[in-house]
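For reference, the chain that follows is the form predicted alone, supplied as structure tokens.
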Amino acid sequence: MSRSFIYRHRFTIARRTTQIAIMALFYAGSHFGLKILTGNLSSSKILGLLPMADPVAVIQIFAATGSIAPDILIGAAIAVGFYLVVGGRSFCGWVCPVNIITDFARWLRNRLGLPDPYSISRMVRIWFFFAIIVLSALFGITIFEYVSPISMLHRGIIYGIGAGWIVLVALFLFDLFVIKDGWCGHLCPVGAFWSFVGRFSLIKIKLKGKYDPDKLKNAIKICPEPEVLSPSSFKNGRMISGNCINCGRCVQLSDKLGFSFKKSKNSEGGNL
């Protein structure tokens, strides 16, 4: 592998070590009593020390009983505090181990040069977010746990896939022949909350002089969510909107783009 092809696809590359780590990192957990991350991308501890809570998950066990527990309700607060951070759906780009099936159904769905015949809205997943509130407090379960990919994809890593492989093949098939970016575009409740707080993380790609689509076209081409690439969703050249994943795709692309950090409200940011 040439320094050449890692740089071109570093990000990509810095991902997806990322995103096998952390699966490593809880199987070593759960199976070699390696302290270092244990439990699930739910509720978690780090070091067996500091814990982190899928905020929600935390906003549907409060639905459904009314109380959260103080260490779960830190740990949803470190998680915020930290994608506010890095970028709200960073989540989504370098942590999901279900972006590693999507990813791949979008690839091979542009090299098999498939059509995109159906669409939905991109609403669609903030109508669920709010539908498994709802349905939480009404059945009094986590209702989304039971039946996301996530939980499932993450369980069969640790504990054996079971039946929950039907569900992830269901997911790649739909990705791929269906709606492209199907489930992490338009479906997942997940992605729509970190997509709010992704509008207020302080790390996001920023435009280098003025806009130009021509030398942005392989870029939006790629990007999983190409509306974040439009006119529009740059204020002062920086990355307004808040479905951005930060993986760094565009960037490798157009060095129109890069990463930048918002030091105040009246700075840019520098580069990254």
The other form holds:
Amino acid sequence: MSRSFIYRHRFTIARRTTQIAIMALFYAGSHFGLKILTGNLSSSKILGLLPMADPVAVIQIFAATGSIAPDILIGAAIAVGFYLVVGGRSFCGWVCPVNIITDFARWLRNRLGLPDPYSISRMVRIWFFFAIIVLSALFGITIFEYVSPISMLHRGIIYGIGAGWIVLVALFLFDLFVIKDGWCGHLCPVGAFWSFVGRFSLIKIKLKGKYDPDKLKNAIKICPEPEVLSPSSFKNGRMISGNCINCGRCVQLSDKLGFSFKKSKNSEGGNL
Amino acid sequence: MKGKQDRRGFFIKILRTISALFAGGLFFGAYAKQVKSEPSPIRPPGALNESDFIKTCIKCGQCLEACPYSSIKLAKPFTGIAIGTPYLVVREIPCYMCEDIPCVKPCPSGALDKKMKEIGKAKMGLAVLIDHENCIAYQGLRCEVCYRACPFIGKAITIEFIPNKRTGRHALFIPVVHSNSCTGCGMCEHACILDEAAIKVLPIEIAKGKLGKHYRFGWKDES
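Okay, that's the form predicted alone, but what's the structure of the form predicted in complex with its partner chain?
Now the complete complex, all chains and molecules, led by this one.
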């Protein structure tokens, strides 16, 4: 139990490093001519070659205009392919900068011992995801892209945020005082999309040994998507839920719990 | 009894979801209407028309990164310009009309149309000498700075001579913009010597009038 702080937070440290590094590379791409990453999380180019695009934005453009440019279609396909390997909602845990804000709200909420009296279904985000597609088609506009705090933040970091900080403060306060894990855990339609991908992705949490609710009590407490640590989410010890963001909190909590990152169903290797 | 409770809870949950979606839809609908009615700013060259542009642009900023003059900005939230979309403030930095149009090339969504091959054919807006009261050419002073700044000097802006009624013996050297050659690059607006430019680039739909179809000008070639 007396492992070092760094070891006990290794995934959190790795996640923050990736999140910050990605935004820093985008910033450098825009301001210093360092063309490793150009664009932003909506659509980007890696090393000026490999296009990536946010599939949720691409779906909205398709719904609004009825057509789609080949570049962003390929970009979205590459993005989906990539997250099929590293885990759908790894985007949420490892890339999306909003995660830093909501994780901070969650940490502060726990520190202050704030109550969590309101509950809304985590299914709302799924409804929200389909709603933005229908609304995009209905109003002929990429509706979520005009309000998305995710885009506001990553664009803001790279090109200047303007008054967008108000929205992000509101989001932080919402997560802090109103609903625990409100945005990422309940509302975000982008997370909903990646959870569809996550269902089929390669790198997943694996639980060694029998499912023992008493033993996993603490892991469930710190999990941002507690439902993914329920017995029904595991099949032969492998996570089948798409909602897991691969944050590794349960893995780093204690080596004795039997959690690890594993790839594919039968392979024993691939420990991350 | 338990089953009844479950059913009740289930319906309440569904009703709650529907209400939330309805409220959300209303909010989004109002917002969509607002976004679509915002006046068009000056867009980079090759931009689709405004209503197609705002739904096609993926807001990635790659056009901005390609612009060697930093002419292109991305709209920040709550500015009255469709959020995240690229636009120009030509009074600050105009479009310098690079021949290879580097801003259009990286556009992944087609919001900047790659069919745009010749920068001279760009229609970002239309320059209009809007304030005759302050333009010093109208006072009878020689200026012509906008005319000299124009990349299509003599075509997009010409100087027309008009009698100076005040002196009775001189001419006013009046810059006149011709919409068939003007690209809306904004070099004239950028160069205008007034504290507030008298010549301004406006979105074409605001700048242009439209002649009724029934007009026939006998002195013009109808073809």
